[in-house]
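Starting off, we have a lone chain in the form predicted on its own, written out as structure tokens.
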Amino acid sequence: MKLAISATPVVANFAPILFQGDIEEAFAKGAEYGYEGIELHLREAHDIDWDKTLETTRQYSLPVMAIGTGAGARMDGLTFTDADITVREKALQRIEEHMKLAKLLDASIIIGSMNGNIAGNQNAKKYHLECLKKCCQLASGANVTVLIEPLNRYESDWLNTVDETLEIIEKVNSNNLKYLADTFHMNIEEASIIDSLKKAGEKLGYVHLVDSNRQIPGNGHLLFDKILRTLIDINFDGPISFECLPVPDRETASVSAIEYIKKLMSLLQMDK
């Protein structure tokens, strides 16, 4: 398991993503805070020259394992439900140049925010799920994995758990369609994270650790040493990544997170 942190070029300190501002700057704090990959948020994936990124991976060591592309949906209203065909292919494009960055990169791309909402539109399921059957014909013929990530009641009015998740990638029937686990959202919708990790098993693909206020592991009440435990439990080897607020300041957060994660993965690893 790979410890990745999460970095985007907006500054908006509202979004929990720990380091907002200039892409270089992360690459360089993450690798000196210790982190083994760089989770990368993007409005459009033209926000970032992608021949000096690609530079800079190399140059630090750094890979970038996934590409948050939700910012479509929020800034933007892109989703794979809206009701508007015109909507859905321009989130389709969105995400098909998201794709060629992937690609390029060698990330997997994060499906979040723009799965939709379904409230008034009684064939919104029917249009996420011919949307998503096309985002992973182009990511299989890119050689992407494509992460869908269920989100809480609060974010989305539909596909929040891990059994909704599970329904879809069985649908699709995608070998490179993977679930995303977020600890904060899991929280809130899950009757219990371990059980839920244990039941995706090898359809779990990418990991966000996040505690029950959004912040970094051990800033809330979430138990992750049984979290860990449970990904180890279930041979989980994929990335791992801080998606939460940058709490008091980008700086601590992320020092603190990768610290506090390291330790708790080192007591496991002596326990065995």
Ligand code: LER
Contents of the next structure:
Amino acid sequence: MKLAISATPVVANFAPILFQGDIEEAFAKGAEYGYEGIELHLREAHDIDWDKTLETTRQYSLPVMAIGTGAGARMDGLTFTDADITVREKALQRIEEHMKLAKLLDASIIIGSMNGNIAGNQNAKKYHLECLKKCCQLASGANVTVLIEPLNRYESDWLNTVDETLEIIEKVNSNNLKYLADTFHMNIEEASIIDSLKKAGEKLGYVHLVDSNRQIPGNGHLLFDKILRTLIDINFDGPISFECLPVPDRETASVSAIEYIKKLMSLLQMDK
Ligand code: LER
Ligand code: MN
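Starting from the form predicted on its own shown above, please give the structure in the form predicted together with L-Erythrulose.
Let's see the whole complex now, leading with the same chain.
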């Protein structure tokens, strides 16, 4: 399990992303603090210089684990459920560009907010499935993993739970599609985070580790020793990223998050 810092070139202090602003600084600080990877949140794939970013991953030995695509939905209204076909096509084009970058960086692609909302649109789930299948066809050609992330009910009016996500993964039936578990959303939607992680089993491809108040693990009331124990029990070996609010500030949050989780991992003898 590799621990990743979250970063974005778009500054939005309300967003649960540790490093906002200069990406090269995020790489430098991430490496300095002991992270083993970085998760990049981009509005458009060309928000960053691709060749320079590839060079920076090598310079700091910090691979890009995943590209978060939600800004395309939140800032540009692009989703896989939109009633307008031109919007869905634009969403797929946006993802296609992210996919090219993901292939270059050997990263995964996250589909969270792009799953959209369904209220008032009886074809929304059909549109979503069509788009996700196309997305997974592209992913299969590019050898990229697509991570589908359920969000809590206050961010999305459907696709909130592990059960709904596993059903979609089964329908799409692609080896390139995995489930992304975000412990903040799970804390709102799942009866038991532990049981739901167990249910996901080998479909789990990635984890957002974040506490009940969307701050770094240790600042809220989630039981991360039990969560980590479960990840070991289900043989999860994918990336773990800290998609957390930079509270009280990004340096303190980034350092405390990795310290806290590494301490728990060593108590659980995960570092052996
Ligand atoms: C994306 O990973 C996520 O968790 C969203 O809630 C961000 O708004
Ligand atoms: Mn998340």
